[in-house]
Each structure stands twice: as structure tokens, then as C-alpha cells.
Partner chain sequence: MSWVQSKFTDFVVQPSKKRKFERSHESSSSNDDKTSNKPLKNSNCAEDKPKWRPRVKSDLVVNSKKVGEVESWLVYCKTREQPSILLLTGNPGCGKLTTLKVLCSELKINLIEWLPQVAQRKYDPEGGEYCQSLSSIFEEFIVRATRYSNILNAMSKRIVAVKDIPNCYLRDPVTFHEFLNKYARVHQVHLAFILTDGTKVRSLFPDHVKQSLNVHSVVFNPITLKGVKDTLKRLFPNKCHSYVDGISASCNGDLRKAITSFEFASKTGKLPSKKSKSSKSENDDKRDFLDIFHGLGRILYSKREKGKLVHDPVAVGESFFTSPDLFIGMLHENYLHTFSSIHDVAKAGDCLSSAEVLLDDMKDSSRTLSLTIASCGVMTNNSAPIKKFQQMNKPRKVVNVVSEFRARFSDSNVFLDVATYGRQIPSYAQENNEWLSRINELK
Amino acid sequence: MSLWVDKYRPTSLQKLDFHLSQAQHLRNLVNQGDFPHLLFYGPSGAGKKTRIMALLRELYGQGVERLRMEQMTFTTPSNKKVDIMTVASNYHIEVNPSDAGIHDRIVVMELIKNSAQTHQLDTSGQREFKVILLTEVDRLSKDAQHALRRTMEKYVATCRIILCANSISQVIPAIKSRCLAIRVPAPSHQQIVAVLQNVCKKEGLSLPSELAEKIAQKSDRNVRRAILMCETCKVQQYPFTPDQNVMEPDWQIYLRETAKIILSEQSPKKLMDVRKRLYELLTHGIPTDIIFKGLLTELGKSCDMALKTKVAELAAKFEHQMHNGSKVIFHLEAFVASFMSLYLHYLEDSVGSSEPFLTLWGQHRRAEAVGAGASAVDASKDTKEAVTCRRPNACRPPPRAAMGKTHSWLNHGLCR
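Would you output the structure of this chain only, in the form predicted together with the partner chain?
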């Protein structure tokens, strides 16, 4: 039995649940005839892949749904064999080149060459190009991206490339300018609730709207995660109750505990413990951007606004360095160390004021801090993206009036 996520994935552009006007644009794009290279981007769980598959179906019809998994082997110049899993139909091939690690350049080049050198078998009834779908383009090395740029132009007669990425800040401008960039924003909470209700109706279940709202809140505006959460809830308890427990991802809880450790004591010894936990996260394959974002969100809850901007700045700096370097632990740890130092200064400064003051801070900070901190990483890296990404947050009520003018101004500046 497949998961609900796969079972109820919309298969055509007409059946999509949200971003309907965009779907119409995509349909027009297909009908118009001149099909460019595309670059889909947006936060994870917003429906990029669903839209790409629906688009392919619009282009080629039912045929694209007959998929086969194939293992392809590439040989690097140093005679190392690189195996890559590909998913292909007669009309398209899907690859995640970042699986090849540092050898991604050779994979990108060879793959495009191989599939672009053969024409479509029967060009009369269908498109004269094939589609190559590359996922996680933002994790491609710069080398591979430059190789992609050249091959993209060379084989434009026989193939189109669809790229899929979470953020385009890691994509080189040369590629951005060669593609039609299509942003798929994360759905709003209401949209997620609607999707959940829809899925449950098809399953023949009744979902209380409170629970649907709760799941939507916890899903981080990620439809995939929301549906998975909903299915887990069904396994744990059915019929649903409105105040039912919704399982959070274990790494999120783990990150929260890590943040607690960081806040509990600021010393090299504690940093050692944190390092162990960071290693644990890395060995479990938790992406580093999630670690950074998660830590920043949790740490931000205990900071006042002035401190929060500083922390966000630190996180932005070390995340940037992390993308330039190769050993992520150096930068993660440097971020934690810098935060500890900053936070200790902050605590020492406020030692003069009374203890209740501190706890008071803690309480109302928790209410509004979450979104602003995390988005700041994006904001300093790629302002434009963050601006559109966080738009639904902007309607959030301003924080307590006591926080003062600067505070609310900052919050708006980050979110709008």
C-alpha cells in the first residue's frame, strides 16, 4: 500500500489544489509550443515535483507515468565508477546529481550528452524534445553548474532541462538567466487544511477542523509533511479527536533539546556536548540548512530583538562560509560558539536587572520570535527570495506594544 502522499498526489495541472493561476500559466506554456528550460524553486513540500510531473503529463500524455528505475554508471577521468539511480520514462529522465558528491560534474555532462544525442523515435505525433529533470540543483557544485550551462545550450534542439531547487541563491546567475524561473511558494495554512480535508474525504474519514488546523501549524507549511502527519495520526488513533497529539519529526525535537543545552550553560565543555549532537545529526543525514534554521529558530526564542538580529547575522555568516567550505562541522560549531559567547555577554549585561525581568522576557519572546529568526538567514543571503517566501507571515499581529517601536519595525522589515 502506498502512502497517502503518493496516492492522492494530483496527476494533472487541472487537479491541483492551490496556486491555480500558476497552473493555468503552465498550461498556456505547454500549448504555446515554444518550451523553454525551466527552473522550479520554492520551499520543500510546496508541490514543485507535483507540478513538474503534471506538466510532463500535459506535454506527453499518459506515457510519462510509466516509469522505470535504472542504475547508470559513469566513469570519472580518474577511473572511478560512479553509480547513480535514475527514474525514466520514454520521454524524460530524472536524476539527482548531488548523489555523486564531488563527481557531479561528470554525471551532469554525460547524462545530458547520452540522452540528448538520440532523437525522439516518432516526432510526428509528439514533441521533438525530451526532458531531463535534475533535482536538488542547489546542491550541485559550482563546477557542475558551469558544465550544465554549456551543455544546456549545445543540445537545446533535442532536449529541455527542468531544474528543481529549494533556493536559487546557490544557483549561479548564468543558469538562472538561461531558464524560466518558476517559484512555487509554500501553501498557506488554510490551503493545507483544505488539502487535508480533501484527502480524508477520499479515504472516507472525518477530520475535525481543529486537528486539521493543528497539523497545518505543526507542518511548517509543508504539504507533504502535513499529509504524512495526518496519516500517522490516523494510525495512532482513529476516530480522530480534536486535541489529539500530532507527532513532530524526531530531528526537530532533537534540535530543540540541543538549543536547550546551548542556552543552559555557555562553556567549552557544553560546546563539546553540542558538537557530539551535531555529529549525530549529520550522520543521520539531516541537511545542514535544516540544522541551521532549526537551531536559529529555537535559540531566537530566548533572545530579545537586538540580540536576535545579531544572532541571525551570525547564522547567515556561518552558513555562507559553510557553503564555501567543505567540512560543515567547523561552521556549525563556530556558530554555536559565537552564539554562546554573545548570549553570555547578554546575560552578564542583564545581571544587574532583577531575575523576574528575564523570565518575563522569555515569555513574550516565545510568542513571536519563531518566524523572524529563521527567515533572517535567507534574508541576508537572498533578500528577494525571502521577501516573497515570508509574505503570509506579514499579516501576523505585531508583538506586544511594550517591545517598542524599533522592535516591531524590525519584525516587519524581516517579514515583509
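Target state, the form predicted on its own; input state, the form predicted together with the partner chain:
Excluded here are partners and other molecules; the one chain stands alone.
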């Protein structure tokens, strides 16, 4: 039994539910003589992959639906073996080169070369070229993109390349200039409601318009997520009710709770807790741009407009550095640590003094002292000294204190 999102996926350009004028342009593209390289881009869940597969069916017929999964092995210059899973038919091959990590350049070059060297046996009844579908092109390294540019020029006679990306901001201009760019915008809420009503009608279900609108609002204009939410609601309760609760994805709730932990306390201990939660999101396959966007949205709700601007600049800075680096956890954690420092100073400035911070540190030091065996009177005396410090600025943690290795924030002896 397949999921609704796979069971009712349109298989041809004539069966698409929205962006119908774009579907007509794609049909005209197939019917003309020359077929160029294509670059599909748009937000996740907008229907890019559905339109690509419908376009391939328009080109080659039902043969593209007979798919097989193959594991291909590539050898790097250092004699390291890289295994990549591909989905292929007799007319096309689909692969995600970014799965190879830093070896994506080898995968791109060898895959296109191997596919382009084989010609179609009978070109009279079918196209004389094969199609190579590369997904998540915006996650490719710059070396792999330059290799792709050279390779797609060399084998243009025997293969066509269709690229799929969420954003073209990370795609080099040399590739964009060699492809026909097709933007697939996210559907509107009314279009998502129409898709949900159509799916439920095929299933023989009655979907209230109020519930359909609620699902469309919570799906964030993502058709795939909306259909999955609708199927979840059916499993949870049927017949549907207009006021039925729509369950959100677990990772979305988990990300919101992570943002609450960041806002609750700004300390090295909390930073370590947040690091574990970020690792949990990454190991479950949540994309890093989704994590950045979710954290920025939730953290921005507790900031004024001036602080929102600074937080957005921080998120843009570390996300840009993340695309240039290889360890995404470093940049995610650096963003959280920078926000903690920025938010802590914002809280101090909002009350006009550093007394709340010193009170918090005093409570923290008192708990440490009592835990170490000191009397409650001595701990209270030490806490009072911390709060009435003669040089409170000396007790403020340095900018890199959040990255320290010890649990204690600072040494009170510095102010004496």
C-alpha cells in the first residue's frame, strides 16, 4: 500500500493540477526540434520532480516509468571507492552527486562520460539522446560545478542534462548560462486546497473545506507535506471534522523546542544541550537550510526589530560560510553561540544595567558552592558579593566565553 503522495502523483503534463501555462510551455518544448539542457528550480514541495518525470514521459513514453535501482562505484585519484545509488530506465538516469560529499566532482565527470558514450540503438522511433537528471545541484561543490560545465559541453551530441535545485544562488553563472532555467513557484493555498480535495475525492473521502484550509496553512505551501498531513489526519480520525487537530512533523516541533532552550538560558551548558539536538536533526536528514530558517523564525519572535536585523545578518553569514565549508555542525553551533552572546547583551541593555546577569551568575555560583559542600550562609555571602560587585563590567563574560570548556562562566576574583 503506497502513500497518497506517490499514489496520486501526476504522470503526464496533461494531468498537472496547477501551473498549467507552464505545462503547456513544456509540451511545446518537447514538440520542437531542439531540446536544450534544463535547470528546474523552486522551493521544496512545489512539484519540480513531478514536472521533470512528466516531461520525460512526454519525450520517451511509458518506458521511463520502468525504473531500476543500481549501485555505481567510482574510483577517486587516491584509489578510494565511492558508491552512489542511481535510479535509471532505458532512457534516463537519475543521481544525487552531493551524496558523494567532497568526491562529487568525480561522480559528475564519470557518470556523464559513461552515459554519453552509449548511443541509442534505434533513433528513428525515439530521441537520439539520453537524459541525465542531477538533483540538489545547488549543494555541489564549485569544483564539481566547473567539471559539470566542461562535461556538458563535450557530450552535448549524445546526452541532455536536466538539473534540479531549490535555489540557483549557489549555482555558478557558467552553468546557468548553458541551461534553460525554469522556475517552479510554490502553489497558493487555494491550489493546495484543490489538490487535497481532488485526492480525497479519489479516495472516496469527504474533506471539510475548513480542515483543508487549515492543512494548507500549516503546510507552508508545500504540496507534498500537505498531502502527508491530510493522510495523517485520516489515520488519526475519520470521518473528518472541521475543528480536527492537524499534526505537525516531529522535526518541526523538535526545532521549535530547541529555539526555546536557546532563549531560556545563555550558558555553555545550554550550548552543549543545543549541540546534541542539532546533531539529532542532522542525523535524521533535516536539511541545514531548513534548520537555519526554522531557528531564525522562532528566535526572531523574541527579538525587537533592531535585534532581528542583527540575527538575520548572523544567520546569513554562517549559512554562507557553511556552504563554503565541510562541517555543517561547526557553523550551526557558531550561529547559536553568537546569538546567545547577542541576546544576553540585549537583555542587559533592555533593563539598563547588568544586575540581572550578575544575579543569575550569583545563583549559579551559589548552587556550585553548596554542591561543593560549602554552607548556605557562605554561599549566600558570596552571592551577595557577586551582585554588589564594584566593577560589574569585569565580571561580564568575554565574547568567546560561550565556547569555553569549563562550566563556570567567569572568575569573580578578576574584579577585586
